[in-house]
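The chain below stands alone and is given as structure tokens, in the form predicted alone.
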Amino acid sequence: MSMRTPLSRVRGLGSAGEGTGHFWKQRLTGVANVPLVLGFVWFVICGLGSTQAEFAARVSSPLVAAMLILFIVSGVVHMKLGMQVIIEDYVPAEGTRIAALIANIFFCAAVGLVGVLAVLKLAFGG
């Protein structure tokens, strides 16, 4: 016996099979963000009062650069997933929703790319 309504069966609409994966990605990035944010805050607090050259020298450490890149990537992925849920839940018009989802993807990709490139530029002394 199916729990689906007759209209749902006719339309062929059902679970897209992506909800669980989306849920776990968002939870995983949320958990990963806890130590990454704490590390970022510690890095910023320790760098207060530093000159630009001293700050760039600290970022040139492979461990610090890797931590900053992980922080940016995890944060951007988490941001994208969270905004996607908000857009899907609260934007009623189909066309507007699709445009907002596309804009969300491009915005998050741009923010992530600029952040990672900035860290790499500082890390490699560019």
Second form
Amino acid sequence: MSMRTPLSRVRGLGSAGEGTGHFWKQRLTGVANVPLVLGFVWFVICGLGSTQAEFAARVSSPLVAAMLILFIVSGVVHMKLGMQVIIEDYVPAEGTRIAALIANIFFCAAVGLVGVLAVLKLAFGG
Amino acid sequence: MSGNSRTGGGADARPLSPHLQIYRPAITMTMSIVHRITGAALYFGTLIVIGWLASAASGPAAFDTAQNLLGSFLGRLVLFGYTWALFHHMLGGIRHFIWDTGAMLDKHTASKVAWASLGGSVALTLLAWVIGYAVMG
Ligand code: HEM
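Which structure goes with the form predicted in complex with the partner chain, now that we have seen the form predicted alone?
Zooming out: every chain and molecule, the one shown earlier first.
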């Protein structure tokens, strides 16, 4: 016999109220990361030894800038989701856990924003 | 029920399932742990990537400083480790996607795939660095 109420069963979203949302977003960003990571590694290798002016010129290509922004956004969303699971697994004390979960979101948002702004500045003639 | 306790200690102590140290280490278990460790390492490694991009956006002087730092022996060592973590985590992630379809889950296949992802990550890392040094001339 199930202990769950009919309403919770029909909503099907579980104790965190998210259903499979977290799992799905982790997979989605993970799949996106595969080509983006390969593209980023390629970008780094092709630019080895370049000056700042050469670097900026490469990022001024819309294709390169778009790839970098997608890599940053998909990357920080993915790592936010991943670190959240690690925190939930290892931090049993509720207060510390909530503080860590908040710090995780702030860190990923800040890192992502700085990255996107840097790319935009270079893309528009940095 | 004490709301804060997830450890099962205290008055409502319940039996716990055996923890990691009970089991003989297997390659699948090691690779699972390494997937988490590389994920966490990449999390902080993102600071290097973003710092590098931000230095380029800040101008030639900042970019030169960043390039010198990353190009130093220690910098290269860290970047080499970052490259391996990236490729290892990528292959580990692809392994997860395959498992999500229900394929390759049986014990012997899973062990083979685990070894293959370890070997593949080393191969991809070396390949990237060989190409990198070739590009730099
Ligand atoms: C290269 C392509 C990538 C793929 C295919 C990938 C795939 C995955 C998958 C499928 C998971 C979930 C594992 C699970 O459910 O146990 C995961 C977890 C994680 N990933 Fe990624 N990922 C990639 C890149 C990255 C990057 C670039 C970062 C960091 C900037 C990152 C950080 C993490 C973290 C922190 C976790 C949580 C680890 C855990 O719960 O054990 N991943 N990744």
